[in-house]
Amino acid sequence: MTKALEGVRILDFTHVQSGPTCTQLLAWFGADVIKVERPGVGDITRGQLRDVPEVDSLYFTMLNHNKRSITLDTKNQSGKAVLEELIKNCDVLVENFAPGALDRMGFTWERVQELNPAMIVASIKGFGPGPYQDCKVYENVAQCTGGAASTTGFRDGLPLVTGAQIGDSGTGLHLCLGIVTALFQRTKTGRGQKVSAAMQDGVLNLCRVKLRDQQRLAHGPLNEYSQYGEGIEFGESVPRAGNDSGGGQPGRILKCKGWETDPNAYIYFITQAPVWEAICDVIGEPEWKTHPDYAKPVARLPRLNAIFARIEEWTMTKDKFEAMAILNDRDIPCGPILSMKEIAEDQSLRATGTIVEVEHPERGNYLSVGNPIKLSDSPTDVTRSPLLGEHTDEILRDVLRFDERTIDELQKSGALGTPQQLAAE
């Protein structure tokens, strides 16, 4: 069975998280991803947050599956010539360098087009054109400048960033879609093009409901927010709303049995209007179904704190999975707060390939996230990340068709690493 992107070759100049997220997805879909790394150093995350000494970190391995690695000194003239040949033989170049870095290397858009008019050049930057376009951006900076932090947390507390990597991995997902779209367009035009995704833009796209609420605020209070029911006035900007649901249905995180000792013994509970009567029956308040203070959603708004307090009395008598089973039987929307330990041990996630166990020659077996996107005719096989420079000779020989004499000359020239580095290997 062929893979969806089989035959597509990616020149991967990415590092850390945002770019590698993008190229790993392309690799999972079958593209041949050639990761270009600095000799002796490689992607900086190889050595970051190491849990096993002198072994590639989980930070690196979990973002670089299914790729090949070539070491190349692009400041070396012979190394630069190899890069030019790679550009001629690849379909897409992906980079998340600091602004202007590719130009300083001598590979402007115009130069790339000279080498390969069909080449797609895809870039991740912190900001788009504007006053901040030259600024460095990291995950939490993107969350703060994209609107996520100002709308996350509780009303009387600090802005908060989320544990989900919506700035880095989120932007990588956006860029991946842009690349696939450009590849599709190329089948009609034959031309390459530039694809860009700014981290600020990616975060804002994921925060669109808050931009929605900002505009609604100009026409009156946001009545699905808890503070409306508490009679607290709204300011000029969308406030932090704690664990309120963003979809217009009141929702809260409630304690379950064992919360005193288990930091994740909680459940998310939504008081959806169509199942209100079922909620009343479950918690033992059948009279609320017709009581004028509770029967209608508008009447419940100023009483949400008391209503959720009563629901929590019930959830605290059940563990989160018992509560979920009872509520799901009645179509009441809810979700247990799952810890990373519980997710790692979830056999159903392993069965679907969402969690995978990968074998590595130096660190042994480890768990990773698999492809979150499932294609019925293009299954994903997750293979380990490459060792630094592991496929250098293979790529030179099989992709660029260099003979052994040329490869030997390149090794001696330092294009693939300094003589000292080669001797160390």
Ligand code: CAO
Contents of the next structure:
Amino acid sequence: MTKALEGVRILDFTHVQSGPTCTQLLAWFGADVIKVERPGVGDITRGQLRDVPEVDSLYFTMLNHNKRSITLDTKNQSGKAVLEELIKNCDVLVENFAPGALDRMGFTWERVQELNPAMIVASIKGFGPGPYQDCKVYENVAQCTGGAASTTGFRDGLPLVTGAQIGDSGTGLHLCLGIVTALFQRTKTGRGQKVSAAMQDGVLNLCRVKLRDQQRLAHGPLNEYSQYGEGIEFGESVPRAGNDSGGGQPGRILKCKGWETDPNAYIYFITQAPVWEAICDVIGEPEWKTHPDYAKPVARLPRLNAIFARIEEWTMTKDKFEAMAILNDRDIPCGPILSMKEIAEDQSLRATGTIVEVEHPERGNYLSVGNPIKLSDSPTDVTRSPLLGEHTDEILRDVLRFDERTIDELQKSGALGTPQQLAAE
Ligand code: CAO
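Starting from the form predicted alone, produce the coordinates for the form predicted together with the named molecule.
Entire complex below, previous chain first.
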């Protein structure tokens, strides 16, 4: 079976998390992704948060599946010449270096255009043009500057960053969409273009509803936030909303049986208006169906704390999976708080390929998140990440069509690494 992006070749100049997330998706959709890495060290994450000595970390292996690796010193003259050949032979260059790094290497947009006018150059930076454009950025900086941290956490606590990597993986997803869109446009124009995704912008895009709330504040309190029911005034900015639901259907995280000892014995419970009567029956408050304080959503808003306290009395009598089963039977939207252990052991996620077990020659088997986007005509087969420089010779020979003498000369030039580095690989 063919893959959606078969025939597309990606020059993958990415590192750490944001860029590799993007190129991994492209590889899963069938593109040939050639990861260019610095001789000797490679992507810095190969050696970060290692659980097994001298073996590529899970940080690296879980972000670089289905790619090939070539080591190349792009600051060496011969290395630059190889990079030029790669640019001529690839469709897309993806990079997430610090601002200006690619230019300093000598590969400005103009130079890349000269070498290959059809090339798409896709970049992730921390910020778009403006006062912070030259700053280096990591995940949590983007969460803080994109509006996520100021709106996450509890009103009386510090701003909080979230576990979901919305700055890195989120921006990688945005960039991936930009790349396939540019590839589609190129089928009509024949031209390449620049694709840029700033991490601040990506996080803000995911915080769209909070900018909505910022503007609603001008017209009165946000009455689905707990603080409304508690009679606490709103300030000038969107406050942290704790676990209040972001939409018009109030929700909370409630304790379930076992919460005293299990940190994840909780369920997210949504008091969706159309199923209010079912909720009243389940929790044993049938008179709330017609009581003027409870029957209508607007009447409930100032009483949410008391309502959820009553619902919690019920959820605490059930474990989270029992509660999920009973509530779903009645179409009441809810979700158990699943631990990473429970997710890792979930057989249905394995069956769909969302969790996959991958074999690695140096670390053995490990679990990874597979492709969360399923295409019926382009299924994903997850293969292991490459060892550092594993495909250097293959790429020089088969992609760039270099003969043995040229490859030998390149090795002597140090462009592929010093003899010690090459031996270490
Ligand atoms: N051969 C030779 N040199 C190479 C090379 C190669 N194959 N690959 C990279 N380099 C060089 C770069 O040219 C750069 O050199 P200069 O500083 O002399 O221009 C140098 O390596 C370091 O690159 P960097 O500045 O990108 O790396 P860093 O570790 O200092 O910064 C990061 C990391 C992530 C903060 C920065 O890359 C960045 O801000 N990227 C954009 C935003 C982003 O993606 N952040 C998310 C990271 S995931 O949390």
